[in-house]
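Next up: a single chain in structure tokens, the form predicted alone.
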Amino acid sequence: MERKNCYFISFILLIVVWLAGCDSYAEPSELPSVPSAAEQDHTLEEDVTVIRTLKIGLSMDTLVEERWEKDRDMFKEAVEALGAEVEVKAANGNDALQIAQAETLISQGVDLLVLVPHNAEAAATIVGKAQMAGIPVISYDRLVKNANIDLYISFDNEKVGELQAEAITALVPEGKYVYIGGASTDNNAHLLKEGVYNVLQPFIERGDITVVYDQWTEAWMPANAKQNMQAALIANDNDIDAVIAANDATAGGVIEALAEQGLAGKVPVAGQDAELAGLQHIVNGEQAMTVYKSIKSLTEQAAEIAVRMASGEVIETDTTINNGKKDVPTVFLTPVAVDKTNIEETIIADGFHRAEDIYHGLPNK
């Protein structure tokens, strides 16, 4: 009898333990929700969209000249202020290197490529590679020829040449002129020359002005510009009345050649870019004028457009320029002629250069 009671009690205990174990499991409705694989992927995609930063590639011809350092620094600052990143490559005037660097930027998956071409024709290869990868391209300051670029932003370089020639012909309406151009591979150099001759041609036709020397400057190098000016002086027995140089760097080479003959400050010289050395030449009377192109305005507008395009926005413009391949949507900014009389209200007022840097150590302040 006692054994039966033991069995009965054991049976009861087993039932109690079993019921207690059942209570430790939650009902299905109480289990935590686990998202499906599709839902997890969707959530990850949304997270990436939120945290991903747009990346702009900047492929530059060179950083040798002062102005291009300003372009790089100001563009980078403007893009970063808009919440994007910039990866910069500079090719030092080497076409093959610029193509290789651009390929690197493309392989890194930049959202947009900003291109300052060394060679207007060779750079078309870069544009083709970028667009095969679905990356839009902005041609910055220099037009890429025969390529399907998405947008071109620059100053009106033909107008720059006109401003140079207008200033010099006002000073020297008659006489022997020398034109020292930029690099023949740079489309801007051709536009500058067109603008200069737009103004000079009526003087030439009247016989008032004779262009006695006209030469391109390889790679825009001041040393090459100096050699060109030396050749012009030799060919004309130093009988030169005015010089128009394609930029302030080449104007510097011209002034060196004139100085060797005791002619610096006696022959008016025009440049452009408003480089510090050019402004100092102006203050010293060795250069007549320069053309100021507000790099701050250019970089800020280029940065805004680049970020908008990288985000997928289509930019429409009122102006187009045909580059041999298509009518390219174009944004033009306005250049300003600068001489000794308006340096402070233009260059200094914009913060492009400081007064103490321009006038430092110069007696003519």
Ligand code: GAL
Contents of the next structure:
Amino acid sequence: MERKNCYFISFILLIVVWLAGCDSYAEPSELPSVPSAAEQDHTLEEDVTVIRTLKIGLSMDTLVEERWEKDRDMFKEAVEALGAEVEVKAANGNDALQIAQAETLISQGVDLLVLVPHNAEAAATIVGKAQMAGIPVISYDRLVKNANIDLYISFDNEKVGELQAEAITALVPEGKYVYIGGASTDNNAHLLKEGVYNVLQPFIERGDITVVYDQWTEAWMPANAKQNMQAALIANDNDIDAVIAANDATAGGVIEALAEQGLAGKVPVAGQDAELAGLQHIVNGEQAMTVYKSIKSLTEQAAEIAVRMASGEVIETDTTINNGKKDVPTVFLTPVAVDKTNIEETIIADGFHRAEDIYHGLPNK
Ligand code: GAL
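Alt. form predicted together with the ligand, vs. the form predicted alone above:
After this comes the whole thing, all chains and molecules, with the earlier chain placed first.
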């Protein structure tokens, strides 16, 4: 067969094959549509669930008092045990620094902010910024006033004050009292004082008890509490029968001032927080009692609530407290009065402090 014919035939064949291919070539409308970027994302999202570690921001006023280090460490541990992470910042009692630190946490995109305010009013600014960023805020231990916080968790601070006054009035039902309050910027200091006067009021009305001196303690500083107690002793010629101090740190300042006048151990003193130094004052007779607050329970509950809220859950509570702006969903834990008769079954049993540290250098009871 002549070469020419071959070419012709193969050319025909080629045309035939090509035409066959054309037939299977789908019309543009029949071509599979190229998914848009959004569609591609959508399908991806549908297909791939992004497991992102939740991030909790913890903005603290201070780490000065012994308890706050426990709060920080135990909260972090509890949150990490729930698979989330914590970024901690402490402002050393400085409002402007706390606001700047909170702004950093907010700009880092934390999923939830846990806030221990230095100043109950000033911290409202932080809540406003978090809210603008759609970040829920938990007010931890101390209430932020006049702000749209999502939840408040703390011990019943009024109850703390009541426990202090009940213990001291049982020892000194009549006489001259001194009240050494906490920092007036801290809403807890106001709740504590309310609790103390809930119990003292009937004694005052009967004329059994007179509060001869009552002062807030600037920044909860023991040195300021000592100065206040020195002023109270001078103003009353050392004729004081009992002292209620808002926490163990301020009670320590009070005891120093009493000791200068040879009155330590003679004038019953109440405190709070079950600090090691406070417990040592109790076992050596210079302090009558303290109030124990299980930081472990507080941090575990706060961590669980924080992670659930950070995952978008709304937490219902049985209790609310009004902070001047709204009725805030609230979780209250119960404080426990501690004196030398029940240190074992409370503080030591919970592992809050070790017996050897409390009784250090003292004949075991
Ligand atoms: C309060 C807190 C107390 C006490 C104090 C000083 O708000 O409830 O436990 O330690 O702050 O930091």
